[in-house]
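Only one chain is included here, represented as structure tokens and corresponding to the form predicted on its own.
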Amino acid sequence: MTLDEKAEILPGDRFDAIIVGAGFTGLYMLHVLRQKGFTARLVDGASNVGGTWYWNRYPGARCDIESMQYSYQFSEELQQEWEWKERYASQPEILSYIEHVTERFELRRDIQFDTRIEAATFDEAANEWAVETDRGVTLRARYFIMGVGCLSAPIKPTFDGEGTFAGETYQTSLWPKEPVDFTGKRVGIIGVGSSAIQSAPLIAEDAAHVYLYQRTPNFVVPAQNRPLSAAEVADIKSDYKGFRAKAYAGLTAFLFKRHDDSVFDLAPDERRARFDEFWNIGGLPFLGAFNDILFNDDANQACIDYWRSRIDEIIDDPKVAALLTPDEEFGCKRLCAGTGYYETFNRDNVTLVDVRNKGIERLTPGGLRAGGVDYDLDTIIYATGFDAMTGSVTRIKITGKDGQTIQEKWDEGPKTYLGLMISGFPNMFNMVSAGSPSVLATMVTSAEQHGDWVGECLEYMRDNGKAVIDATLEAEAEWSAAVKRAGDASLRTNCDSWYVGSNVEGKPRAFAPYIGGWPPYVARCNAETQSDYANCVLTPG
């Protein structure tokens, strides 16, 4: 795409705030600041709104939080007028919803599309941020707000011979807008994370053959997706506010059935009946069957035993079932919700290729070589995930006080205060990211909670004649320790996952999100506001 084909560069270069990212978080932040009388410019590298839902257009892309909850709640009119079609919304439906919100609240006029932030530097003399774009324009603002998302920095491995492959290549996290036709093609999918789990069954319906190259298997439970009934929607909308309040009071701000008893409180037959009940509920709520699945090794193993019994019922070949069984704790990685994933391996045109030891050796003109075997392919799909939690931040050259960069600050893992502020980076807010519940809570609810907190903070600064706010090192250290303690209490820290950054070579291992629960987190954020930001240094302006 040439510069002339990109979105027009909007006028103006100085604002109260610059927001990065036009997904759920950035859009809500823009709305809040407008309501409070601040000027803002939102910048995004895409050609339209949507954030991760703009880029991830691969077949079967779908949310794993129920649509009636994976949506904004700040406007009752919006909640009532939008009609979700399915229990778990598809990517096209979510993108349509985000576009609707953008138009309904007239947000587009303050969004600069087709523009990436290359660097941001805090000007200590002027107490403002200078933000450089790839369009040759430098924007200046008192506040710099990152709404870039936890899963928006794609990673793609490199292989010997990559330039020799003569076929088509795609990446699930950067999928083209135009439909891709797999009819009659031999397709290789590298990776078996969520995007492969969602896309492979659909691709296999059209392709001549699909090869899934698996290094590490994932636990998958059925999503049990279905159309939403008119009666179900009407029931929720009859008291949407009350429905949301119940969700907000929960551990993850996501309302679903939970039991507060141990796996071992029930006799074996009762235990299996409970697991059966939650298998039929499907998706992430499966973890609500018992309260100790993620905290007790024996309880976790009982869950694995049940899961394996269900997989053995589905997959015809015991050897394939064994290869698809992870050698780690259940739910240690983010639990994947699938539709027909395991059934796909019963198809004659689907082959699972185990590459956990030898890996993929190289690409060839006609496909790839793995385990000493050459596979003839027409298409290769990289379903290889993200530099999660921090990658979308550290890919930008961000420089705070005394010339310190964010890369230097986080060289041993992310350090934040409340997952919102980073000491030494004044007037910068990093939303719904490391150090907050983010990916362990309902993301849209997290976006609204953070947006309201930041908006209230900026309003306080304006009303009290303050020019700069910066979290103290002591507060940051205390909160970072709290994040680590909460993570260490869970089995989620035991395995290699994007939660700890182990999927990126050379990345420091640290459990990035706060797993201590949504209500305690919100209470801590509210306490900071109510104390007039006692754990921060505020400088008059």
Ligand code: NAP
The other form holds:
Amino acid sequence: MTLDEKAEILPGDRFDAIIVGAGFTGLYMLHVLRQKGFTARLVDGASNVGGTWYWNRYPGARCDIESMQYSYQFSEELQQEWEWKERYASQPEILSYIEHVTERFELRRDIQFDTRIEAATFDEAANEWAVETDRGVTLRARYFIMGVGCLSAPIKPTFDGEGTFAGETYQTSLWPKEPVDFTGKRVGIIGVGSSAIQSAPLIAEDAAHVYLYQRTPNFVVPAQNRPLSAAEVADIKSDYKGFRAKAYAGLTAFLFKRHDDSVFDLAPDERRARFDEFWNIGGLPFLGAFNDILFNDDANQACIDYWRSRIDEIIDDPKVAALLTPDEEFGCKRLCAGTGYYETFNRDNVTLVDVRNKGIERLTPGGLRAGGVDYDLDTIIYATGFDAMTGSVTRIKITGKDGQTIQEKWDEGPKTYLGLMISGFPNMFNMVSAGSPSVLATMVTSAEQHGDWVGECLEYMRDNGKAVIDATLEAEAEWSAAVKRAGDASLRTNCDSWYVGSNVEGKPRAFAPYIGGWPPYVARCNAETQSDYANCVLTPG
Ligand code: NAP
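So the form predicted on its own is up there; where is the form predicted in complex with the ligand?
Below is the whole assembly, all chains and molecules, this chain first.
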């Protein structure tokens, strides 16, 4: 089958499972179900596989988890044969990897592209899901599996004067496939999260001028990306399984150097040397320098002091350095990994615009107005983030038992059992999302663990003549309380971020992922399987 060919769905088509989302999660789920002899159809609104990596193709898009770990491990042949080029893979490289996996495991014939799921309703009489597409076709399946991603429901704020801007507008999370030429353009970038941090330095190389409109600064550490050496790849591949097992045993399911001592165990010069060492390692592993950066206010402040000393060395203008300094704890928001981000503010053609107080006042035909100043722009880029964790789920009209919708169910924040199940929504599985480690662990590893768990569950149902599985309300309440407890114990709930949903107006504040650690989470999932789903109600078919 070629890229142009698509699996077609017909009215009345029935499958064992419908999977939504052709990213890492949905593709692996499809593979597992086919291996186990289930019929499945995977549906995606895009024209090809990739999920997040299909849409986020802005300049500089790159993963912040190392490529040798941000990849599937279910097939030893696959992980041996694929050659990652860089420590952190770029979006095009990840996309070609996902396409390779799709072809290698012949997944394409069961994927329906260019089709969005608009609604899904559990039919209690038939014990199956009726799933409505935007093509006016309704599919039916016993199981409904959401692999829709945590950062895949983009947000684009509206401003006064909406629609008046005469120039070009782009959104990092919905970037066009054709290259965008910024040569000679005056470009305004709204937002300074990871997407802007990655793209701004590259856009500034071509543009006449780049204005970065910053409401809240972020902590950025250097990614320290580099080509992978043949020797380090060979070393990992000589025992890839063992390498993966070590990662699996860690709290975040990915392996990085970490010290188990306190900031205050070392004398000031040794402490600085340790921070220097981890600055040179770069990226998220920077947090491994000491064990208390995320847990002790004074240790966190010591980390901020170090970080500030480094950016003061990089940035020429102290006023700009001050503006780029967050006033929250280090690592409260997801730490950003950048390449040349702070350096870019030393360029004559880059201006940081503080919109903390008044915000962006309005769009104008010639650009935008902020802080009473009119900025003349040819291009505006929205790097304004996502309705994270739950938005991709609640944007679909999902109706469970007794007519309850997912919006009603989650009106005070997400409630799940192990992140995987939602009581009252039988035979539905919500993969790598709220209530599981998801964004706090390696997404690909999470996708495989969830895929295996759901595959085993469906096999159990088939082998034991069960038609319906639903988590009990008690189990869901107990797990949701555990998710909240773990979140409250971490400083990550102390600031506004997409983790807690504060970037979406009206969204109930709740720390959505499970931060209690990967090994305890996996143990809990395994216990559920081994107990024959003791915390669920199983109904015979
Ligand atoms: P983000 O971190 O949520 O950043 C959005 C930015 O837009 C923030 O600076 C936000 O300001 C700003 N913003 C939103 N509405 C605004 C408005 N009305 N006026 C002015 N500013 C506005 O989104 P993101 O950069 O897309 O990153 C989201 C997450 O995706 C990251 O944390 C990361 O987990 C993931 N990601 C990862 C990578 C990677 O692997 N390296 C790359 C990109 C994204 P406020 O903070 O004030 O709300």
